[in-house]
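In structure tokens, the next block holds one chain alone, the form predicted on its own.
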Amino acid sequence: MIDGTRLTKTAIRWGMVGGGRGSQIGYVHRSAAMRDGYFDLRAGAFDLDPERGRAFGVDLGLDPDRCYPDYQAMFAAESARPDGIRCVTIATPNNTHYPITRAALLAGIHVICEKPLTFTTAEALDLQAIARERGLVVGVAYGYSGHQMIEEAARLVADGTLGEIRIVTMQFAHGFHSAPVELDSPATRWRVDPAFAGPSYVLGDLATHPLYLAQVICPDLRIRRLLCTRQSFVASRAPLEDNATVLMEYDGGAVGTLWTSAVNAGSMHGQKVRVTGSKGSVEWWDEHPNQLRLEIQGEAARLLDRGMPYLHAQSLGDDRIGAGHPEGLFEAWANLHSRFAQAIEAHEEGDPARAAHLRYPGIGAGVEGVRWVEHCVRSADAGGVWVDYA
């Protein structure tokens, strides 16, 4: 159980690009990173408006001299300081992720980046090569994977409780954009603009979350081919989709489906992952993250609760309070930031193998998410055809 004891020697000196005043995701990152003392915010380039960004940084308690007008100035100045930042979080629109991440890595700074990591697989592989060459960590913000019951689902698959895995059913389908809300919401407007969002909307913004959860739960499944159809039910969003369905075939015969939507009217969040094997199934729903439904054929269905002693030991290590008390999004993100920090320290000390046991979305997860979206778009734009996954 987490009790506030830090598992790293020191807090990671840390900066942010983006995530300024009014940014929901910026606050989520800051809350998660600093919650357990693993990160110490020292610098930032928080806003396209330098004065507004500087004022926000000062309000956060930063030294005004370390509130920079842009990321280039921050990386140049911080990499020259003996007390410069060791890691940066990138919480900016999608089109900036690649150049900012690349600049950070070339400056010798570890990165935690919002998803998608890049627009193209080629760009993502370039970042992976730089990070590997320089011994740097790149974490990707698949925050839901920090929930303890995802770990329990993975353990139930690993220990054979479900039998041979046959079917993976994924969805992230909310209804909050069932009307053209982008007309009045700048935060939504860029997400439906290809110049900022890239080649997809809900496939990259929503679907990669349950896709990664399924990869955590079933790490041995490898996609062989997929078929995608996508629609723009709010016509002004074309060519970007606000609804999509993906069929997947895995090596070994298992199959998967993923439905993602921003126009599922009436749905609050609608993110679920269900894994079905030859003996039973598990299902996790992010609106009830402290519970995991376990169904064994021929037995009464069970609802497993976070924090209970019948869970696998590995599913209890990130608990912050006993069973029955709810934990949520901020705790899940904080769990991931603990792992990011431990991985960063291990890499800096020349012993990355020390962090090999930590389950966190690293550069490989970022590459895979971009590759998957690329294949989905290629299939959909060819008329919804099967494409080999290479």
Second form
There are 4 protein chains.
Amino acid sequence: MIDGTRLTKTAIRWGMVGGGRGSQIGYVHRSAAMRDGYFDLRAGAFDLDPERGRAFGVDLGLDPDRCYPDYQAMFAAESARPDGIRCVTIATPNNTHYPITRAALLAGIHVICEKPLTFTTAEALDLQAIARERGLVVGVAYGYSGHQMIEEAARLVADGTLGEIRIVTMQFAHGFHSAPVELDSPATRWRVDPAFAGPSYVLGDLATHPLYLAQVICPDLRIRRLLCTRQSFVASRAPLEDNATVLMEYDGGAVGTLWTSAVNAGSMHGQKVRVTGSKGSVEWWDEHPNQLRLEIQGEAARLLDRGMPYLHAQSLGDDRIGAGHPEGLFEAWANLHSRFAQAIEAHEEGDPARAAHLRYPGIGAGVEGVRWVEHCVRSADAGGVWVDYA
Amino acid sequence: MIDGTRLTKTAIRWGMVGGGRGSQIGYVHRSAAMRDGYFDLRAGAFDLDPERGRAFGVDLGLDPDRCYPDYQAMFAAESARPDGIRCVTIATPNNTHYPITRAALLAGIHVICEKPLTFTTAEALDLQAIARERGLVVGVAYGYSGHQMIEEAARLVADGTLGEIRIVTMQFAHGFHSAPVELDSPATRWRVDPAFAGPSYVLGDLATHPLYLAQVICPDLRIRRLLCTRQSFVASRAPLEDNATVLMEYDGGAVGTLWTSAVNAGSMHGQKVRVTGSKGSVEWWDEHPNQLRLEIQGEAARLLDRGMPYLHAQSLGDDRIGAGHPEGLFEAWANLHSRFAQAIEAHEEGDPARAAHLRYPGIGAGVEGVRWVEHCVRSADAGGVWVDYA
Amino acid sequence: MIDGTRLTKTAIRWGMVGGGRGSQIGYVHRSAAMRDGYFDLRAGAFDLDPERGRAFGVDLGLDPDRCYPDYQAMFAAESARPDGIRCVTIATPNNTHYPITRAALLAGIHVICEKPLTFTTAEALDLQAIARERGLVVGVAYGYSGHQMIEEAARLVADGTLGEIRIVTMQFAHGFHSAPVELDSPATRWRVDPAFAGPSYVLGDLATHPLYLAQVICPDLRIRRLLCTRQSFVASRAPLEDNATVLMEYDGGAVGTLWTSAVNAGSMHGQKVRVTGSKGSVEWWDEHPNQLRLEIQGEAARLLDRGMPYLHAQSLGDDRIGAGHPEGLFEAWANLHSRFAQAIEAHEEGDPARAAHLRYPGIGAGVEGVRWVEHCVRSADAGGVWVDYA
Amino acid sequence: MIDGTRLTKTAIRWGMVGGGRGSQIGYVHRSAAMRDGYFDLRAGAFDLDPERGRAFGVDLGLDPDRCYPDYQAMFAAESARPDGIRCVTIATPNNTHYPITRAALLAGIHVICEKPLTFTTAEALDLQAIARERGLVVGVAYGYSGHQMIEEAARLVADGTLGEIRIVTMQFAHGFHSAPVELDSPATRWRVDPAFAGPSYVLGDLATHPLYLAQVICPDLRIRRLLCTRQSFVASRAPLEDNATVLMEYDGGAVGTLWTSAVNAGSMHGQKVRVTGSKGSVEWWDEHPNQLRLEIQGEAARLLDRGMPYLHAQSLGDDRIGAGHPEGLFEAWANLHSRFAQAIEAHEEGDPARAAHLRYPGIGAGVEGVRWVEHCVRSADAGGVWVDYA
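Output the form predicted in complex with another copy of the chain next; the form predicted on its own has already been displayed.
Expanding to the full complex; the earlier chain stays at the top.
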């Protein structure tokens, strides 16, 4: 169980780009990073408005000199300090992820970035190459992947409980944008503007979450080809989609389906992953994340509860509060930040192999998400045709 | 409310082909048909073994002379009697539906048939032409379509509660055949043999059920094109599929997805229909059929319960037992049989228009199901390509 | 599985008192009794208005001469006929159950009666004595007790799966009478009038249902003492209660709690039984009757589904439709009527012991229900004190 | 929404008694107190073993000189320092709550204490008197009371949505101690030893949680009399109970029922509160804490989701992450700690009235919990009789 004992030797000096006053996601990042003392906030370029950003940083207790007007200034100054930040979290609109991540890596700073990492696979591979060359970690904010019950699902696949995997069903389909709310909401507006959001809306913004969860649960599956259709039910969003369906065929014959939507009217997030094998299925739903449904053919369906001793030891290691009490998304994020920190420490100490057992969304996951969206868009824009996955 | 008062002047003299000793579906048909006195069992060709069939009929209280060795004999004799059966139910393997239905219609007998009605659209259209010409009813056994909450869903669409329909999600995906159970189970064996089952397994056997429910709920949707992929996860079933996914595009821009499976390991029937419009969604699940989930964007999700006064009057008309008490599939089937009987009486009295308001799966639904499967198979066999729907 | 094959040699000639035009419960009784041919309706005194009653019977296909103006006339005439009815179902207001049942028994006719059987234990014991002396069956309409999953719960207790029974939690608490609906609804009015309803409202009308279910599931529990508090939240109902709670202590140390209400605003029926033993618990809820929740301490909770092969053979014997398809209250009632018929036949043939294995609510259950209500009322009227159970 | 902006001017200097290495509850307290910077850990007496306690504190980053061997030393030293702690959290076995809290208050230090506050009402009133006299805050760790959906339930009662309150149903009934696990588990052993646990086990340890939730939701209800029965199903626990039921009558005619258990085999926590009024009911369950079920009689049941705009503004003010994402117990605790801190600041600034609007479990809740347990034990030990509540 997690009891606040840090698994790294020291707290990692840490900064943020974006995530300032009024940014809920900025709060989520800080709350997760600092939960158990893994990250120590020392610097920030929190806001496009330097004054506002500085004031915000000071309120957080930062040295005013380390509240920077922009990320360039921050990376330059911090990389020159002996006590400069070792890691930065990037919580800015999508179009800036690539240049900021690139600049951080070139300044020798580890990165935790919101997804999508970039707009194109080429860009993502560029970042991957730089990170590898410099021995730096890039973590991607697929928050739910740190949830204990996702780990448990992965263990059930790994130990053969489900048999040979045949079908993966993924969904992230909410209804919050059934109407053109972006007309009144600046926070939504950039998500449907290709200049800021990139080549897709819900495929990049939502679908990559359950896609990554499925990859965590079924690490052996390799997409062979996929087909995507996408729609803009609110017409003004075109060419960006607010609804899409993706069919996937994996090497070895398994198949996958993913539905993502922002116009699934009346639904909350509707993020679900179901993995079906020759013997049984496992299903997880983010709205009741503490329960995992395990169905073995011919047996009564089971509801596995977080924190219970019958779970795999590796899953239980992520428990903070004991069975019966509910955990939420914050705990999943905090779990990821523990792993990010351990990975960073391993890299800093020149022993990245030590981090190999850690299950976290790294640069590989970031590249994969971008590549997948790219294939989906290509398929959809060609009329919904099969495209080979490469 | 239904209180056993028959809405037709008389009970319809009725016979069966198949459905003898050991046939559970035969029992379901009789139980539904005779529930409220709409049908009066007078004759049968219950079994391939004439003696067994006769004994079974006698046990049911039939005149031994009206327990026939085969359907040909039954139709010939009964159509010659002044008190001969007016309707026959066909509960035999798929490959016999077409010839038996055709023979019945040519003998001037109304038909209630298990789906699929035929193997090809041409055959189905042939039956439709004969039925029209002779003024006969052909009812198809899409049992759940008689459920009160399906009617309620249809009313919610019709009255605009959901707004403009955008997305239809359909599913009938069980796990009972995750292993090759047909090796030991004759009852399953014919379902995976093209000679008896026709060109498909789960597409024809399962998928047409939620497809028809969606048509009942959204009668205005017209498929423009569809794409299907199908798999035989138990390899010996090929070319028949035990899993399939179908994407549909409707005129006007709405889209549909359907997942059907017999290898969704651990799942019970998993029959669900979700219809999403610009304002909200409605979702029905056959395993908890008395509740309908209504989600209006921006409002709390609602659980509508069968029999409650807040339902539409037309839905409540189908209630038998009052809110709070659960009804099941038998009641849905019985509701259909009431409508079949009313439609038959209207046709017998030369006034088929009188039956126009009755919502039941008739020959049109039968044709549509066959046509849909045909298109799916064509798409799948071409590698999962889009095919125009005609 | 039940496939319509009758387990008795013949159908039992049968009549009804009450249950005429507009009576939903009358329909439920007929629907269940005739479902599988166990009972053959031959006579009735359906209505206080003889003409209306006769017309109703004729519509049901009865001989007009056997549509009687009152039960006295019916019992006299039918007991004199060689083909007279052998069993009568009594579906009238509570205050008439005792005299009508008594008259039927004295006329040598088996009885199926709505609960409560009588207003006092003395009356119930009187009926029991007569029934025993004459070798007649009295069945009581605790409909849900025929449900397959109640049988399964009983088997799980019997085979020790739950360990030693410690706690029984019972509930039947709906909200339909949160407001004084009886002011406008004659169908409700008699239920809150002691002259017609007897000494209690919800204790007799609702609570005895889950009480009996618990007795079926835990046949070895004997109440040692109980305590009841009752309230009339709609004041005009006093002295009859619309809400009550009962604490029970059983021989051997187990305890029980029962909550019954007609003012549990917003709830549907809310009929639930949970039985907890030293190893685990089982819980059943009438609104999702096809699932039974089995919780073994230290294991994941299991959802058992109706019709599945992992259930006990005795439970599966009551299945009509196969797993995955939902059954409802009608099937539970029909199951009971099969057992009523088998018990009657055994008695008629002079071998009542043959019926000993049949689990159905007989005269003993009827007596017990009345006795229990009597104790509850005595406790409540004394201020909510413990009363020894005798 | 909560975004990490502290609502107090400064962080409160804070210490802990207990909660050292291996204490999960200690972690929960720290995690909640420091979540948003309201409390700043400066001192601790973490362990009965001084060396272990000191090492633990140092690991947490404390000054070794402020890691004390016991609470007496800590309170003496800290109250003498100008930068001494202003608040202490007490996370020790029950029997120590009274002396430690008393010592803290006498040293002028605010207290956050685990429940039960004391063993007797007299002791609790003593603490209340001291706290009042010195102008100090005593917060009690009823963690779930900080949950957004509990606030929402309170608002629904306050605004009359449910009508006049009639029935309160409370439950905290888990199954983790169905077997005598204390034989092997020191962490459980003291809970069933009166010397450490006080006069009750589950009444004090579990039942006061939903009791307090009900008080938060229905602040106007006053208990008039109550009746309790308690059992020791694991006999070696006697006289402490592992199961109890409490009936309550409130001024004005409403009634309450509470079931608490540690032998509800197979159940997780089973903490639920249902409040029923003349118009509707609201129900909350800690295992799915993000959903609140609202049932208005005559309308479809509604599932309210955390974070949705249709909630009351006061509820939404506690949101940290937006609708659709799950929050858990940690967020509820953190919400309470924000209110504790605000209350402490108001008291420190000599304006306790400023804290009057804050909904948090203070000394009054602590007293009430102890008083309630005392009455329950008195009733149970007299054989389960009604006792007036005073």
